[in-house]
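So this first bit is one chain, no partners, the form predicted on its own, shown in structure tokens.
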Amino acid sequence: MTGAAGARPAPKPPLASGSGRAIHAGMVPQNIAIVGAGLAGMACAKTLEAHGATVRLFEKSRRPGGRLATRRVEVEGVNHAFDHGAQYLTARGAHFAAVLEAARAATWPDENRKVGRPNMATIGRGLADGLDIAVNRNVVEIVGQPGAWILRHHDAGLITPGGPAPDSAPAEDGPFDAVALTVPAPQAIPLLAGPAPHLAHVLEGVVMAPCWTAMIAFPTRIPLPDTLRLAGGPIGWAARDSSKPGRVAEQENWVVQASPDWSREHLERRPADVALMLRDALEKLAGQTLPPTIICLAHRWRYALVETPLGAPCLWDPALGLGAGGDWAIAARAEAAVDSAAALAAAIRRA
């Protein structure tokens, strides 16, 4: 999730942005729902609202931002923060560079990479400002018809991955002229399977890798450089998170991200076990016994890295007013999420 991983080429999908036929000639959707308030969803919403649309976002997590995430942990009255999602952002184009400049992102660990201050979640909060975002809402179904779509959703706290559906009936929002999905492609597939099976079929070609991330705090500095990128073994990336600008430099907080292969192998392990395994792997890299940890936690990102992208900027069917986009459409970079959002917004406006 550093934003620098490569992606294998993928065949062009049979349906991408701009294809299909309009259902209401000359009419642009004005009341739009976006499922997912990560970087792509919020960027898409900002663009659509700038052109006069009314947008409502639905986010499964407690706060927007997606992988622009920061975990805060208090121990004995002391607060520790870990950027346990995206580690840094890079900008190749002027548009994303302007987004990072507006967020007052700082350079780290070199001039080509940027981080939020005082944490990565700050960038997400800035994008969320002024948007209508319903958090803790797990959208489970899209029903209705073109021009009058209804979203059915549950309180995310009532849903356990792989568990039974909640006993209570889902809440409903709508009708919406159009619905855009900016969640990971595997999560978009079941939502599109009913109203747009052809779009769901196209997304089956997207492959995303998981990432286990450990958040570890030590009482004293450990003998490792601020950043480590490794090939092979359990650790893919490790960083002294407290070395980033705006952090508490006196703390020794580490983020350790497992490699995709290791994450797949241990995908269903208990978080506590994974945290200890990655802590031991870090100790092996240090070549000496490390001090007892103050904090040792793990978080699983089931869909973290794009391995096989869609091969088109986005999916959009103007006849249905349904589509999807995200970094998975283009490449394993945060900037790709913004580029896909721009393409998706443009396709909606052309409808």
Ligand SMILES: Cc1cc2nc3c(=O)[nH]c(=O)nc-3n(C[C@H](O)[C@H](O)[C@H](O)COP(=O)(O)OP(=O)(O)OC[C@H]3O[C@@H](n4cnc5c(N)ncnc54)[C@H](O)[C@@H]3O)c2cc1C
The other form holds:
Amino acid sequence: MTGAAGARPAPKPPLASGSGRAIHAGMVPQNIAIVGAGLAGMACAKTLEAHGATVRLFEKSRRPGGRLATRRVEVEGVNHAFDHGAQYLTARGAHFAAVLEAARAATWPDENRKVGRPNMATIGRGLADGLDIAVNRNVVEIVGQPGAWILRHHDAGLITPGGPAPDSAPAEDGPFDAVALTVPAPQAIPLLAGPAPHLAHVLEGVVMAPCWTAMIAFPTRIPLPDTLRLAGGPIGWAARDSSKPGRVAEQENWVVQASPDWSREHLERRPADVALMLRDALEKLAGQTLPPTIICLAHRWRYALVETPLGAPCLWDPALGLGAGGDWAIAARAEAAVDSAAALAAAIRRA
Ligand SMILES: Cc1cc2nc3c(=O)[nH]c(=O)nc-3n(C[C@H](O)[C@H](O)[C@H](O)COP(=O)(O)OP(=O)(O)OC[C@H]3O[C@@H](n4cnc5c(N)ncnc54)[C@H](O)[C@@H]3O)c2cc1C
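Moving on from the form predicted on its own, please list the structure of the form predicted in complex with the ligand.
Entire complex below, previous chain first.
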């Protein structure tokens, strides 16, 4: 696949030379780098490896899984956990149903929705098994040439979010026959701008909404149902996270997601302020004073859910051996990440 409608025609099939292994037009890439070890990256890697390719994943976080995430917080020797990314998963197709089955996902809050057990991050951990994933690698540049791409990356452990880039020169890995980006589309743009500006240009059409998410623990049960989906106010979704199967039922842990509009409006606020604002909004919903919180934190997902998807299952330039995929190509659901990964792996193998 050479990308979605509107993509500039790909450059002429290149014949690489120099330090890397030369790849010729029509050759199927065997030595592949994937940037981003979320659902899409890991699913794509598994398929490519099943067909004999060697794949190395580069992930900027300490753990793989991406937005299928669980935050652990210890207070006075007691561990609390919050699924602060995806809340529940739904499978419309057999492929994702098999992923959920393999992960032994549990049913919550009804028959049609599934969650990881004992937490959402378990699903990513299961997929990561057997894959070569280099964590803490924030990829900042792709250089080189077709057939011999080099990834430049910083140790993400040394970077403070929003802080300056580290002084030291980035480390390098490669050469790779091909590089697939499975990071949120806005984060793929700067990486593709140098080696594949026509692909970066196409990705500019993808719009992703932010989501401020509060993680709140109360000492006692509060008078609200396990899940609430709302419109028009600060809160878009709130759930008693501790009501999911396999959690500590005695705890009263809540995940409160702000609506996209509210999240945009308050995007640059301090997390501590946002956490309190969302706690107050929850109190309003409860209609009574809530007990003092044990934990009240907020996490900003700058790129949470796609609003305007790519409209094609992935983006791939076979001549360059570069492309991208992820949920944002199709829809705002985890299943879309896996479907996009399948399309991306097929496009890479068709090269
Ligand atoms: C708050 C929230 C609620 C959600 N709720 C639901 C839900 O209820 N149901 C549902 O089905 N889906 C939900 N989703 C969406 C679901 O989580 C995603 O569709 C899915 O996890 C996307 O997977 P992905 O692999 O495409 O991307 P991601 O999970 O975002 O993975 C991309 C990975 O790339 C890494 N990365 C980014 N930049 C770099 C770089 N430069 N170098 C190296 N690594 C990099 C990131 O750290 C990340 O691990 C929700 C998401 C959020 C944020």
